[in-house]
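Only one chain is shown below, in structure tokens, and it's the form predicted on its own.
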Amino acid sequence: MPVTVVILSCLLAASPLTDTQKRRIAGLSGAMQGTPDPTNEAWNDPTAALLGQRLFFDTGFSLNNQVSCATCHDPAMGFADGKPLPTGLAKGSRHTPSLLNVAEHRWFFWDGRADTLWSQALHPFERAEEFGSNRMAVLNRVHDDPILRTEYETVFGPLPPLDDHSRFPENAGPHAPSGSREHDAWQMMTPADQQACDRAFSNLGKAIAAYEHRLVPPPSSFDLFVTAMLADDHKAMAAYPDDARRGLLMFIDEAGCRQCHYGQLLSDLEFHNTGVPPSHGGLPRDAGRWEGIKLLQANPFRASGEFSDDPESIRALSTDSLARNSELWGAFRTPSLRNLNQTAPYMHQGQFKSIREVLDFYNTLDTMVVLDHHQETVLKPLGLTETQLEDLESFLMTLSSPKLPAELGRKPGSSPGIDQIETVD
């Protein structure tokens, strides 16, 4: 870029912001404290959150006693794992997203096959490549552990009478392989006993969700810039890097990023097929949102299901009204742009090692995989210069926050009530 253009860009970055720019910038920031979830009455309960934190870091729920939620959602790595694809008992097929600010999301998993945070938290227990366990084994571990059982029953009331193994097998579950001892044992249970165990199982998800509601990091340097801007504090605004400010102005204007990345999470929270090449090469094989809607609406733990605490909520009704159409094939959830410095690699298979690789892809779309009509028709190459790409990356890095308090990133103490978590305001 010519020297005169660089000087002009610097001058523009330091020039007063227009009212339109201020409005657009302000719309990308704001306090995030975990959106209340009417389908989970325990979402803001301190004891539920403490129980959920114990469950999150407990490897004893996995088949080999080595895998916990923290295996793939490591606090030291932004509650992600730093790998293209996760590894529990076996290797997964989609990249592990960060749990920071996760309670602000509308849909969960890359394909949105869960519509609540508590429903999402239940999946790993019974998935063969993650924990490899079964529903009754999970519940029996809670029942047999004095701390887990005390905290569970403080929040949710008594567990089913799991000591009665004639009614409640030690190992059984609806997702065990057909014909297996665990599957047959589940089928032998009465519908009422199955329902009681499903209720208790859903409560474990609600406890984990209560903990995850607290994973809200402090304001980023961008948020501090916005606060200063709204207060007309030019001295504080001057602390924001010039290159990041130039990148911010491109983000809200000529780069067109706001089409999909807006709001406090810098995400529209919906699903798109942007033609990112699959990591295995060739054509995409993952149906994404197309399959996700089918799985969601068949899930008994969805927001409108019998285990929801508000099956008539707006969240629940929107799930039941979802329509599947061909445009959703291969579409994945728009990721948040927050805390990118901790959550590499990027995309639904971890295809890109760095943010610069992401920007280079969208800058040219040279490697875009076009599959019939299943892609975003509004997506155009950015066509930015090297300096502009560097500025845009600098802005994106300012969306990263300081780390969470240490007590949220470890297993709680060894007695009920230790490390009590305060209620979120």
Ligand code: HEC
Contents of the next structure:
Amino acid sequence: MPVTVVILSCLLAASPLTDTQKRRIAGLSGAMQGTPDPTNEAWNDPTAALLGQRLFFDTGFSLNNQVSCATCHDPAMGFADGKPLPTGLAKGSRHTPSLLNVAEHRWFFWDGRADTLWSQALHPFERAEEFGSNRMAVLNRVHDDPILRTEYETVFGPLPPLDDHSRFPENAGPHAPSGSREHDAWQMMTPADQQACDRAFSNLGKAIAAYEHRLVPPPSSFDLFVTAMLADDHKAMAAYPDDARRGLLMFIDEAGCRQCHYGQLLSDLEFHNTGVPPSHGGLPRDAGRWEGIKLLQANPFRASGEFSDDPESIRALSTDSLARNSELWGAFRTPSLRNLNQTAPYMHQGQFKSIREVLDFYNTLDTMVVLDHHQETVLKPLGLTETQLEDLESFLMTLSSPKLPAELGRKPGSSPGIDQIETVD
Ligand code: HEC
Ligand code: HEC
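Return one more block: the form predicted in complex with heme C, after the form predicted on its own shown previously.
What follows is the whole complex; the chain from before opens it.
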């Protein structure tokens, strides 16, 4: 390493932080719990969370009785699956994101095609490559299971009278392939019965979201550093490693990461096209946010729709006014940079196996795929040295939290309501 770099690094580590640096650093940390969701009145209800946790670990909702949410969102792997692309009933085309701190996001999925956590949770049930089930089969399972039904009715009131099979078929749903028996059976239901079932279905999403709201791990060593910095506690600040501190200063300044990775999740919560090469080679085929907006605005379970508990909220209204411009073609949501130690591989198709591969991409942009008319121009090759890349990686690793309480990572016990989830505060 050149002598000047060594001297400079020592100076940086030793020098006090400027007010601008402190402000930027403080902006990357903060309380992560309890951002309310006005579109889901049950978001903080303990019985709803318990029901949601049961649903999350239940394989009985999938067509082959083998797939649950936890198949792909495995608590032992940061609620991701460790694979580039997931397999449920079939192989998916996008990488499974971690669910740690997920409630802090503004849009869900890589393309943001859900605007609430509860509406996101409805997708897997009816998607062919995830659970491959149908709406009435899902509701019937809750209806026929004494524990699920008791907890559901405690929070949301009575289920529709699903015993009456002349009105409520055992298998039916709007997303079944057209021409199939399930599709026709759904069409035969009266609009009022369809609507009652849609509402019950949306309530299952609200229960799952209440559980997901609790997936908030304890503060990371970076958060402890920020707390010490704000308290002017130099002794506690000294516990933070020097290489991570150098990486942090690079992150908020010369490496330009903060342009998109800011706020407590180190994400602007919005969408960018960074030109990461698709894993199938050639040009990208995934339209990302461009398609996501269209799907979101057509979804009856969106925040401004009839199943939302606050269709007039700012969150709801902003969905309806989203505009699609060509820059959004191939744009994906900026991921959180927390808990990267648990969530490899990275990017929307799991293209990069390690953080080092991600950093090499940003450093050279050698493999970047540029689509002429719709591409962001913020990214420039960084030309960082080996030591600087190691510093950046050390910083990113300090964003990893200790594990969640074990009770949140497993199927709850078998008595309704008794086995309450411990809160994580
Ligand atoms: C077959 C694997 C698989 C199963 C099963 C599965 N997921 Fe996912 N999940 C994914 C993938 C892949 C994505 C990203 C898809 C995309 O962006 O288009 C995702 C996205 C999500 C997101 C959005 C996260 C974010 O940061 O935006 C949440 C929340 C989520 N899943 C929860 C669930 C729940 C709840 C269930 C069960 C009802 C479930 N998942 C079942 C693979 C799976
Ligand atoms: C123009 C906005 C932008 C800038 C600047 C930017 N990123 Fe990203 N970052 C993104 C987006 C968008 C993705 C997801 C891209 C994808 O999956 O195709 C991403 C993905 C990542 C990931 C993978 C996370 C995961 O879980 O998959 C890491 C790590 C990362 N960025 C770190 C950095 C670092 C370090 C810098 C600075 C050198 C940086 N980013 C600069 C927008 C940006």
